[in-house]
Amino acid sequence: MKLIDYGVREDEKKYIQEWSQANDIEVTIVSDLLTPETVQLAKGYDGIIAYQQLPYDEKVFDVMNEFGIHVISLRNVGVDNVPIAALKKNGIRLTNVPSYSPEAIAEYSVTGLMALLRNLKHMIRKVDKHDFQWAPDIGRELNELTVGVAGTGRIGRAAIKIYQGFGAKVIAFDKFHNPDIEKQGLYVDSLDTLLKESDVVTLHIPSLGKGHTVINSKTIAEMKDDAIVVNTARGDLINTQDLYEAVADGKLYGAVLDVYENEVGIFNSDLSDQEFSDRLLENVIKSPRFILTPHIAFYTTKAVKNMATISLDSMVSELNNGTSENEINLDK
C-alpha cells in the first residue's frame, strides 16, 4: 500500500512520518496543495489524503479516477470546498476527521471571550508602551452573563461544561437535540430567541451556504445591548462589516473572530512586510473590542496529531474494507 499526503505543514509531519513507521505503510510527504497539476504526482498511489482551504478543483478527480485512486480522506471536518458531483461522477469515496479535539476549539472560544471580558488586548498594548493605568479598562464577569450555545455537536458539548464551570447561564440552540443538553432544559425554541437572549453568542454549527449568515445586521438589531459574538466555527455565518459596525456603534460590547469569511489567502500567511488591502480587516485588528487569531482555535498538538492520524487510519480501512467510520455519504 502508497499512500500520498498534501497539504501538509511542517508540524504534521512528524506525526505522520512516526504512522508511517508503526504500521509499515509508506506515506509521500507533498507540502504543495492538491491541485489538477500536483495531483500528477499521485500516479501509482493507492490513496490520497489531503487537507486545504482552497475549493478542490474538479479535474482533481477526473485524474484521480484515470489513475485508479478511488478514495480521498481529509485531514479536516468540513466537506464544503470539495465537489461532490465530481466525486460521485468518478466514483471516489470521501472520509474526513469528524472530531480532532473539540476541548481545544470549546477552550479556545472561552479563552478568547475572557480576553474580551477582561480588557486585554487593549491593557497589554497599554503596558507596552509603559502606559500602567487602570481606567478605562475595567472588566467584566463571565459568572454574571448568559452564554448562548449555538450548535450541540461535539464541540457545543463541550464548551457548555466550560461555560457551566465558570458559573454562566448557558442556553443552547441545535436543530437536532441532544439528550443530554435536553435533560438540562437548555434548549431554546429558536436561534432568534438564543440571540435575544444571550449577553453572549458563541457559535459552533457548520456554514449555512454562501449568502446565508447568522450575524447581520437584521440579526444584531435583536440582540442584547452590549452583546458579544464568539466565532470559532466559519466566517461565513457572519456578516463581519455589519458586525464591524455594531461594534464600532456601540450596539454590541465586542466580538471574538477565530475565523473570517476572506479568509482564505490571509490566515496562515506571512503579510508582514507586504501592503495589507483588506481595510475591513484591518480596522477589526485595530480595535480593541474585537479578539482576532487566524483559525488557530484547532491548532493544539492532540488535534494536529489526530488530523493526520485518524485520516490514514480511515484511508487504510477504506482501502481494506471498502468502507471506514469516517466515511462521507455523498447522497445526503
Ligand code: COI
Second form
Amino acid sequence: MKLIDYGVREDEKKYIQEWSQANDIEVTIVSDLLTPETVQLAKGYDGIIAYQQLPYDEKVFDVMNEFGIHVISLRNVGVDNVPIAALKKNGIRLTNVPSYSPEAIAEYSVTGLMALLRNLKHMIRKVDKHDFQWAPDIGRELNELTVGVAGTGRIGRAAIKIYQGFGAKVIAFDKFHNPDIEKQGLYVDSLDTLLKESDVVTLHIPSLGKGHTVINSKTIAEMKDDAIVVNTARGDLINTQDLYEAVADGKLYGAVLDVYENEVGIFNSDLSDQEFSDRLLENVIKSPRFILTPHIAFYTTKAVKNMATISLDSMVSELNNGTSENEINLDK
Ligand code: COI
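Would you mind generating the form predicted together with the ligand now that we have the form predicted on its own?
Next comes the full complex, this chain leading.
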C-alpha cells in the first residue's frame, strides 16, 4: 500500500512519519495543497490524504478516478469545501476525522470567553504601555451568566461540561437531541429561544451554507443586551459586519471569533509585511471587545496528532475493508 498526504505542515510531519514506521506503510508527504496540478503526483498511489481550507477543485476527483484512486481521507472534520457531487460522479469515498479532540475546541471556547469577560486584550495592551490602572476594565463573572450552547455534538457536549464546571447556567439547542443533555433538561425548544435567553451564545454547529447565518442583525435584535457571541465553528455562521456594528453600538458586549467568514488565505499566513485590505477584519482586530484568533481552537498537540494518524487509519481500513468508521455518507 502506498499513500500520499497533501498540504502537510511542519508540525504534522513527525506524526505521519511515526505512523508510517509503526505501520510499515509508505506515506509520501507533500506540503503543497491538493490541486488539479499537484494531484498528478498521486499517480501510482492507492489513497490520498489531505487537509486544506481552500475549496477542493472538482477536476482533482476526475484525475483520481483516472488514476484508479477511489478514497480520499481528510485530516480535519469539516467537509464544507469538498464538491460532493464530483466525488459521487467519480465513485470516490470520503472520510474525515470527526473527533480529533472535541475538548480542544471546547476548552478554547471558554478560554476566549474568559479573556473577553476579564477584558484581557485591553488590559494587556495597557500594561504593554506601562498603564497599570484597573478602570475601565472591570470584569464580569461566568458563574453569573447563562451560556447557550448551539449544537450538542461532541464539541458542544464537551463545552457544556466545562461551562457547568465554571458554575454557569447552561441551556442548549440542537435539532437532534442527545440523551445525556436531554436527561439534564438543558434543551430549549428553538434556536431563537436560545438566542433570547443567553448571556453568552457559543456556536458548535457546522456551516449552514453561504448566506445562511445564525448571527445577523435580525437575530441580534432578539438577543439580550450585553450578550456575547463565541464562534469556534465556522465563520459563515455569522454576518461579521452586523456583529461588529452591534458591538460598536453597545447592543452586544463583544465576541470571541476564532473563525471568520473571509479567513481563507488570511488565517495561518504571515501578512505582517503586506498591505491589508480587509477593513472589517482590521476593525475587529482593533476593537478591545473582540478576541480574534486565526482558527486555533483545534491547534493542540493532541488534536494535530489525532488528525494525522486517524486519517491514515481510516485510509487503511477503506483500502483493506472497503469502508471505515469515519466514512461519510455522501447521500446525506
Ligand atoms: C476542522 O477540523 O474542520 C477545523 O475547523 C480545524 C481545521 C482548521 C484544521
